[in-house]
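One chain comes next, on its own, written out as structure tokens in the form predicted on its own.
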Amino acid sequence: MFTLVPFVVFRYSFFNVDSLHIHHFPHRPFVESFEETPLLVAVLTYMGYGILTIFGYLRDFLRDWKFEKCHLAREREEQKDFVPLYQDFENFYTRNLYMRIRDNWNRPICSVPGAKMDLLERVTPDYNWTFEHTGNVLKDVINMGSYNYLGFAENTGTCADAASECTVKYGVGVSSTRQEIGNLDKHEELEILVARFLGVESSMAFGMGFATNSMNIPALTGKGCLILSDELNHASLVLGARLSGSTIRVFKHNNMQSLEKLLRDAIVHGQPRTHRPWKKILILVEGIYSMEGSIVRLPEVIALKKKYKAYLYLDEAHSIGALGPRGRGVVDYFGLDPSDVDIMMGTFTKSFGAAGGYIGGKKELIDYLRLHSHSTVYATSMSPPIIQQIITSMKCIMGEDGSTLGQERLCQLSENTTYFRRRLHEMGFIIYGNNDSPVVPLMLYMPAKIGAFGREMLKRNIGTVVVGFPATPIIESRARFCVSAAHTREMLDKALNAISEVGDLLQLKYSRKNRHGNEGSDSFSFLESHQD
């Protein structure tokens, strides 16, 4: 018999940092909940992966002896003595585990991915190796997976009309870089607006959000510099750090003690071997972490970066537009001074319903990046209708369109997030993240339940995103919901009812807390107060 002792962590932090310039909410509560994996669930999850691995090796043995056909790309027999292009062991997971549940991803959408969407139906004759379209369309599937936080992914309304007019005037493509003849007046209008929206001196726009991180970090740091990166940072931040050639050290997720220890060691010991001072120390964090739903402890990070004279790079891809009373991101959420963040990065792909990214900061920083960033020098300029979509939606959020639509959507997103998270807690699911985060991870754990959850939800006309290893730790597979201002209460209730039904079917209600938000007698509650 296993004795299950649940461990529930509720973090309440009241920020009281004298060195920070705080405009709003000087004592804002910071509430995050993380419930540890129940012991029996963890054991069964490891057993599930173990069984799948054993059968995977058995099937590979059958493939080697030609008893079973392998559909993945392989070297030809006459090239077997060459350096292999395809590493068999690296593709083991893809062949034997991912293929079993591949039907949950890359589903073709044939409508605007708004609050509801239409999906093309497909079937597989060979266990997910290939797919065939049936010609049928699944209508009005409730979209709980897109990053459409403020509902601007739409084909009607002021944004769509403005983008259409811009297309007629400027066309779709620019066919040149910003440094050559691809710099339109629209690009400069956008950058001036973004700087004003963020409250910084200057800003710069890029055509791709991923490249905004991966191509600009190498322009900011190099050999002899130190990058301190949160362990759960996005792949674009990780790639940018690696491409820079800087020394990289990783601190525990949102753990200020871990970050301060690395900062202190960096100051005391300097560079390896020579012990010379680091040329630059750059801290990389995100506003909202897209797999955890957690919010960065920004006031404490700023206090540490000031204390140790480091630089701060803040990725607001998921938080810009989705947090703060004015939708200005995590800086606005905590009521901090934007000048305390050295490099403010974000994307237009989520809250603005467009594409691309930006970097904001001091004018000297932006002028430097215009000359040294590969995204500027070599990348094609952002498409004009995309620019217009961003401008129109941003002005709507700022209230400069003469309406209150932007503020109404911000309030609706906050209400929907609170309601959705509260209902899931009451149902008995384990969910991660901050109470104010519209990214809501629901824990599935076992590998077989990843595919089952996605399929069962689609049967009930709910589109969801399921995530497993290697995107998450091996025993922390999950479904990730993204709440939108475009979701009505009726849509959320329908989705919640379906989630509860599937949760009962697959036995996903792992939480050991009492229902309706009260902790059970066998739970632990922690009250943490963080002060500098």
The other form holds:
Amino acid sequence: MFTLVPFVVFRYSFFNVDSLHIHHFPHRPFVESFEETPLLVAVLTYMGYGILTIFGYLRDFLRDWKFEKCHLAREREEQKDFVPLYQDFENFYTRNLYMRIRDNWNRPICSVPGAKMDLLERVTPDYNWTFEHTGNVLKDVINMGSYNYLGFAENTGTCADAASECTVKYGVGVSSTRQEIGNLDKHEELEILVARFLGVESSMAFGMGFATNSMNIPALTGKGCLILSDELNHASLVLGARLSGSTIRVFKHNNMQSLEKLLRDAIVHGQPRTHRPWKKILILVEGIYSMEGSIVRLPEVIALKKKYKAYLYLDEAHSIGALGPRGRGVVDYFGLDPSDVDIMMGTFTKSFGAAGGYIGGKKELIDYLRLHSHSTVYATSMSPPIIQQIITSMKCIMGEDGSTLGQERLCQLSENTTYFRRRLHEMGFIIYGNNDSPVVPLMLYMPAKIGAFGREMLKRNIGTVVVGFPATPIIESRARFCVSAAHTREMLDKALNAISEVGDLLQLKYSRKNRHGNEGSDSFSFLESHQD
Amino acid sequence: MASGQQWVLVEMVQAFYEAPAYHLILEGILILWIIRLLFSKTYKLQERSDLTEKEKEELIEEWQPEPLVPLVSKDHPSLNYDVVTGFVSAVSGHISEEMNLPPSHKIIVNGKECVNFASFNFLGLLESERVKLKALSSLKKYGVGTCGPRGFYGTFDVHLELEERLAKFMRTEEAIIYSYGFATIASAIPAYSKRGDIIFVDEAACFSIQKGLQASRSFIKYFKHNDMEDLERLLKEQEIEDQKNPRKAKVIRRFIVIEGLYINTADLCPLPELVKLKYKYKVRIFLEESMSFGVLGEHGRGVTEHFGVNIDDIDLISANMENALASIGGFCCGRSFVIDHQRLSGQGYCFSASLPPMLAAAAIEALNIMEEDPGLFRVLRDKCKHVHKALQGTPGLKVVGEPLAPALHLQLENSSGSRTDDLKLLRAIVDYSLDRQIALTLARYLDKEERFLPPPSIRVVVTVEQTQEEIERAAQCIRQAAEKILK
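Alternate state requested, the form predicted together with its partner chain (shown: the form predicted on its own):
Zooming out: every chain and molecule, the one shown earlier first.
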């Protein structure tokens, strides 16, 4: 513990200094904030993890020496002398930290994942090692966790009816790949529609969003190419980049100076050791980063890309349908030209309430992918009712179904986002990310509060998502809210009141800016933080 | 004190006079050398040439990247896919009607209605009304998408039910579901095998296994297809390596990855011998059963039931639900000790949205049908034997695959030497058959990415729905096509 304090102080000097970015892109103010971690909170968080680690060692010791009953599954008797499948220390975190608060994840639901959902009640007789379903259903829990940005997760309405019709007409399965005999006319219809939606020449759809990245990046780059990837890119982008065999260099999150430096160094010095010029340079960025809530600085990235002749791969998993006045994603949000982005990738899971992913771009690109993408050759094509759901919801957003439902939902989402973020900020929580992003991370920091927050919110009938290590840096655990167009003002108010209550209970209101009242509950006001 | 210092100085001078000559010369040379080193320029290990700003700008101006994708010729044979529609227009008199015909046993390819010998619809469940009704009722309850990964409110009671049912059906402790068939084994392998571990793989392993191996970054050793002696040789070599470094050997994990029914060669793996090798050399077995699940075995439990091997001997069984179960997605099953690990470290499970509930409901209903009627599997096996026999003796084409395999390959007996020409000939046979209302397809591969590229072939798939008469007609048609085209 003695080494911890100097370590913390040393580490503290590298924390992201209170970052508040205000830019003025044409037509749009860009306000992002990542308030810095207060020093006392950081110290307490490290102490918390230290205590948990000590207890973890103690419990492991007790389990080894049979003082405590071991709930873990064990290897078979016949295979006891095989090389162990897992190293003990690999699972240390899982056994001793994750298990304690495991009930906050994998909560089973039994209804539409809309604005309100029904959860199956689970109890655990042995501290989260096993769960039993009591058979009760927690009804009408407000859903702040599902990626349902435009509210298309519904079982009634035009989308559901169209999907039902399609099931009757085409069946559920396809049992063949696109290149063999699994290419339905519905796939072609979908691809033409997606291309029109995005404003690109041509597009291609795949059955799984994760697989879209991991199977197509290897088809585009190979040995001798360079991939510049953002620090906080999603696992699918990282896996795709690794499988391609190219050299990967990472630039700081959303930091254009870091990216420019890497680009210049790469072109000037060429490949490592041989100094041959790179064949291609591909920049991987996401539209909205789901753990930070930040939006990529697309105008600057495009300017850099044009200057240095690199190619841009934009992963709009969360931003398609959720950003922009017409819902066409981050390109629409900044008012840019879609043909500037070489490869536009996105998923249908979030705003369209279906499953799958797509890639859009120039016709040559898509023709090449039709031949060389791993998915078209080896993976079964998409299921017809899913395609129909995407087609109906996309037409709704574009306004082609004759109603204004799409436009209303887009406005509602935007209003909900602004209201939710403003209220949380006023209450004094530390919120990360851009003011316009519907993904709202609320900082918790301490490991005990992760579990407490999730459970307390469920008691008040609000379903939230909490994330800790390893999805986030170890001391920056957070709760993540996904605002939806299906949330009404009353639901948001109810959620906000509950959050405020729990925030007071757990002392989560760490922020030191824009405090409206509540000075008495700020126990850190005597500490001074670095203001920029 | 001055006298002490002087005395030391005197001593030094005296030593100087008394030293032998060579000693003085050597010391002198060393001193000169040190002075030279001190004043010479420092030697940089990695020469970062100090380019001026202007030179850097010039380099940046000059650099031209390759085009993002190479040009694809417009008449590339695989560029235009065959289009399957869900309805056919029948014009009778002046009225054009649309008949509903979902793609299943009868399939409409490029506008022509054909008998389906190309999709992996082994148990004919693509057009089952029961499955469709269950999917519809699930749609009415849950909507279409799940809007989240399994960890964040994407776990539905349907998923839990499907996992329980699969585990019970396969008689294992636990099962885990993935939302994409390809991603199943490709996420399972890297979850257990990391850098430094060793994996022994059959050469004919399918592409998703190869991607899983690539993602795991382990040492891969290929053994010749179904050749147990070759595998034993590799295992013995590894044993010798182990004895050289026993401490390292205690932490390196070893795996054998095999398929039950290989998709590329349509034959079975010798499972009992593999289990013997497993216990002899202490290697774990991962079995990929996409083609054999729902096909082999008395109750359709796959190759373990077929050979009578105890299912606990296999560490992990992975299969996709897109063939026999006619749904979408995949699953892994095995003991809880093994499967539970994937819930936190299977990339395709943790970082991807879960399977849409209507597809899970369809899979459950398909499982119900499989459990109620085990006679289906015997019927399928008989039909497979029948097709295998009927296709024998086609001039110019040889049948690759075992009589029990539901997906056979027809390869050219005499290759023309060039793969593109072979593919053209086979495509001509496929087109000929399509004209005569038999839907066939070429087996597709990524030529540059496959490690051991199989020879070009036509895929013939057997399903329970095909009648005797249709099988005869298809065999006849292929024979005629071969005679005509492969003269």
